[in-house]
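Here we start with a single chain on its own, the form predicted on its own, put down as structure tokens.
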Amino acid sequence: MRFKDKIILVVGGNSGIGLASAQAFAAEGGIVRLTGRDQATIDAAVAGIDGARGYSADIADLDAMEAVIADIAAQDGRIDTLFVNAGVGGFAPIRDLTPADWDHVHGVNLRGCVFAIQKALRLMGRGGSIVATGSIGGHAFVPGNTAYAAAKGGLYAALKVIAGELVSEGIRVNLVSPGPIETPLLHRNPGMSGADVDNLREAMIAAVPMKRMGRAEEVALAVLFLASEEASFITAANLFVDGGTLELG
């Protein structure tokens, strides 16, 4: 009951691994406020998750992103953990790429991350905790993944600057990033048929040392450490959840 009667928020948990991340800091006693853009999936996540409420909002919309920090504000008064995991995919080659293929992964990936964070701030104090989902696609060679990797790379290098602005508040930040999991993400990359992302995943599952993909289930076990009173001396770290890709493979 590491998290009990705490308000988590998860922008981007109604699937994969942000539901996971909700449903288990639920287990644990968290009071869980979660968005995303499928009201579907927000509906049958938040029905799952005893307590829960749920939001239809864009992270790339930052005026959505606002109306969801103004009601918790308005009904809860606080967020005690910040669990930014909304990402979208996106793979084309350099000479393919586009400026609206750039600007729409790092309309969510970057940019909705970023401000998704500054807007919750302001009900957060000290003892907060805030996790953002990145990627090994940051640090690694993938072919077709340049908007991808700068919007997670990015990301990863403003989480460390941001680190950095709130220790002294008592507000720590660290980042998770997933090698090959088993979501719907990985069937929502445009242009690629369902024959390419077979194909994706073979060559992912060839990657990875463990020779298998990752469940939602174990990057949520990482995402409430780093949450967690476990992790009180941990900021500023990127936490591989890979199965050994990004050092091994």
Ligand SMILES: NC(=O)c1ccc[n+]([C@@H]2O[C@H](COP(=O)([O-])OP(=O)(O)OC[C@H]3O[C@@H](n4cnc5c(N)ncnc54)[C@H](OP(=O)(O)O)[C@@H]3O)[C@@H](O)[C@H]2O)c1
Given for the second form:
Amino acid sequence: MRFKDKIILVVGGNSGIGLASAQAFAAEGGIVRLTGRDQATIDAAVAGIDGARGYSADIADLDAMEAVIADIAAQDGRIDTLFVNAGVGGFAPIRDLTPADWDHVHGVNLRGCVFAIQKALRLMGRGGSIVATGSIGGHAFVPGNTAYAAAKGGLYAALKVIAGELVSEGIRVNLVSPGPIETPLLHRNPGMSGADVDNLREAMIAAVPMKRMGRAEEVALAVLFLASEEASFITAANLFVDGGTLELG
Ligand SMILES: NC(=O)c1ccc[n+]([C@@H]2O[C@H](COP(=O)([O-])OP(=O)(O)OC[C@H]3O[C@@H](n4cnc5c(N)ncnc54)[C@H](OP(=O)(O)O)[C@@H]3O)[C@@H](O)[C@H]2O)c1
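I would like to compare: after the form predicted on its own, may I see the structure of the form predicted together with the ligand?
Below, the chain from earlier opens the complete complex, with every other chain and molecule after it.
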């Protein structure tokens, strides 16, 4: 029960890694608040987590995120742990990359995440912790990944600065960077058929030294560790949950 009575906000908590983490926080006593865009999966997630509350809010829409934080301020008065996990993908070779693709990925994965942290901070204090979701894609060569790699690499760079600025306030800030994880994200790549997704999965498994996809629950275990007091001497870390892919692949 590492999170007993803690207020936990999971931004992007209605699917995949975010949902598994929201469920794991709640299983350890956390009071979960979660966001996403899709109302049906938000409702389903909240229905499955005792005492949870959900918000439909596009993280790229700073006013929508402001409204979420304002409501948590009014109803809960504080945030103890913030997990900023919302993210989108999409592959385009450099010759095909459009400014709109770039802006969409960066609006969610980098700009949205940074300003979600900024907004939540006014409800956080000493002992608080922030975890964000990076990706090995921010550190490795993946063809067609220019926009995503830049956004996730940028998030890593931004978090180091934020972590440094918040040390004196007693708020820890860390990144979890997954490798290939079996989540709905795989099926959300624009223009990919079912066969394309199967080929992509096979290619990813081939690149993983452990020769399998990771599970969302395995990433959630790392998120909870970094968010918990067990990681009391850890800030500005980037923990890879990737079956050895980055270092051994
Ligand atoms: N799966 C992998 O292999 C992998 C590898 C490395 C890193 N990651 C990262 O892990 C994180 C979670 O991804 P996942 O694999 O669990 O995929 P997922 O199941 O597609 O979950 C993505 C989450 O982000 C939310 N989200 C996306 N765009 C949003 C927006 N504009 N505003 C608010 N919420 C938004 C989604 O909500 P809706 O469903 O309502 O849109 C959902 O909760 C992402 O940051 C992703 O980049 C994943």
